[in-house]
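Only one chain is shown below, in structure tokens, and it's the form predicted on its own.
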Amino acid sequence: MATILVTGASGFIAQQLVLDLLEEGHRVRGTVRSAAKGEALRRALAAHTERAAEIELVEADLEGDSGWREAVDGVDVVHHLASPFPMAVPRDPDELIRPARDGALRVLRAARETGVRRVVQTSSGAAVAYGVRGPLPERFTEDDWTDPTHTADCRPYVASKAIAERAAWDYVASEGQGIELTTVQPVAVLGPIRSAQVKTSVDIVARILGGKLPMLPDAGLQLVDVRDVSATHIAAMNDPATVGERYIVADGFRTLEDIARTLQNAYPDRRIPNRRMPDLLVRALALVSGDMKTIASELGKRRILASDKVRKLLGRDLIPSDDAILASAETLLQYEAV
């Protein structure tokens, strides 16, 4: 079995990937920003695997050079998942763009310096389907790229994902030649959380299940289950034909009302909102709320990303979006995170 590095190992997708890699028998090394995060990660994973104590942890931060060479040295494959994912919109977009872009380049440079060739990087559907000038296409594919210069349709987080992925491809096409890169573009990721520390990753389910949204804006998300994102990383790692390719991971589109309806059917005793928030009110609230500003920019929009390519790679269909919603809800309640 191989020795695998997972960067940002305490994150939502990363925790699932670490568990799946351990299940397959691999040796796993992970990066964390601090020793405290590392200990919390071990405790969280110990509830799901007897091999949690075997995980090797290295401290490394996206905004500094320290630790990256040590993290990458001696591994067979790097899965680069570490990237800033804030809930609030920063005043300065560079607060997100700089660590996402520079962090990806730090990982790739460390891989090149230590002779590690294979890298699978988590990007995002945000790097595919935004920055659109004019009407949205019927669907987006891996050939599409977000235009981060069109800020009217491109928030700072979205720009950070597009810029970081572009930087990675540009690097391997120039001074990083020889690195075998694959990138994965998941849409909004739900599914089971493996610890309470990652509850913000499934925040939309937590808010609706907890009755924190009194009304629901006319907006929605294309969803994917975290287990399918992890499976895509592993399939890409194992298949040489994926080198140089991008893979969108996306199941169905669900409006906030659809998500609420799925949760209400599963949890009829909970106070789950069912009224639509008027668009005018959403736009008014967007003047004082960063979260509402994000939602307001998506009112009435349906961004659909095609997933034919990843279904072929996995050789199966994806986990249905409603199952991902319910898995998030079940584990949020299990960890008393609602």
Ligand code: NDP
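The form predicted on its own done, now the form predicted together with the named molecule:
Nothing else is written out below except the one chain.
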């Protein structure tokens, strides 16, 4: 059994990964930003595992040096997931880019200094399929890279993920001294939440299910289940052939109307919006709302990322997007988070 570090252990994907690593019998250490968040995490995970009290917690912030060496020291593998993923779009992109990039470098530096070789980093589909000049390709693959300089097709979060992943590969190539890196590129992640604190990722399901979007813009997302993102991290850590590789994790594309239909079928008694918001209205609202600005930039677009490589790694198909939507809905209702 190995000792494994999960950075940003309080996050949505990280909570699933921590549970899966414990289930496999590993010892798990996690970084959190405060002791209070660590306690909340232990309490939340205690509902899912008898081993919650054993999780070792270290305080570390991506924006500071303190704690990273201690966090990494003595582990066999680092899964680096911590990165800012806020609902709001900041005015200054550096608010996201700095912690994402410098944090990834802090983790890699700590790994090199303490002799830890194996690192699996959650990047994002955001590092693959944005910053595109001209028409979108039919499919993006692991060979594609977001161009963060083309800001018309690259909001600050997207830039932060592309820049952080590039920085990690550059560091490993130039100064890594044998660090073995794999990166994972999930698209929009849904699936079961493990605590009521989970926010950004499942917000779209919470809003549609809660009837908080009166009309639905003609936009959509390629989706993936959080259990498959966790499984990819674990498969990557166990398979030396994944060193130096990227793995897109993506199932089907769903428009907001598709998501609403899936939810309405599962919850016929709820009033779920089904009317399309005219594009003109989305564009008008984009002038005053950051959320709508993001949606307006995606109107009518279909970014499709290929997932042949990860299916081969996992040796199976991915969990269907509709199951991921329904698992989010079911658990959001359980936690009264709708």
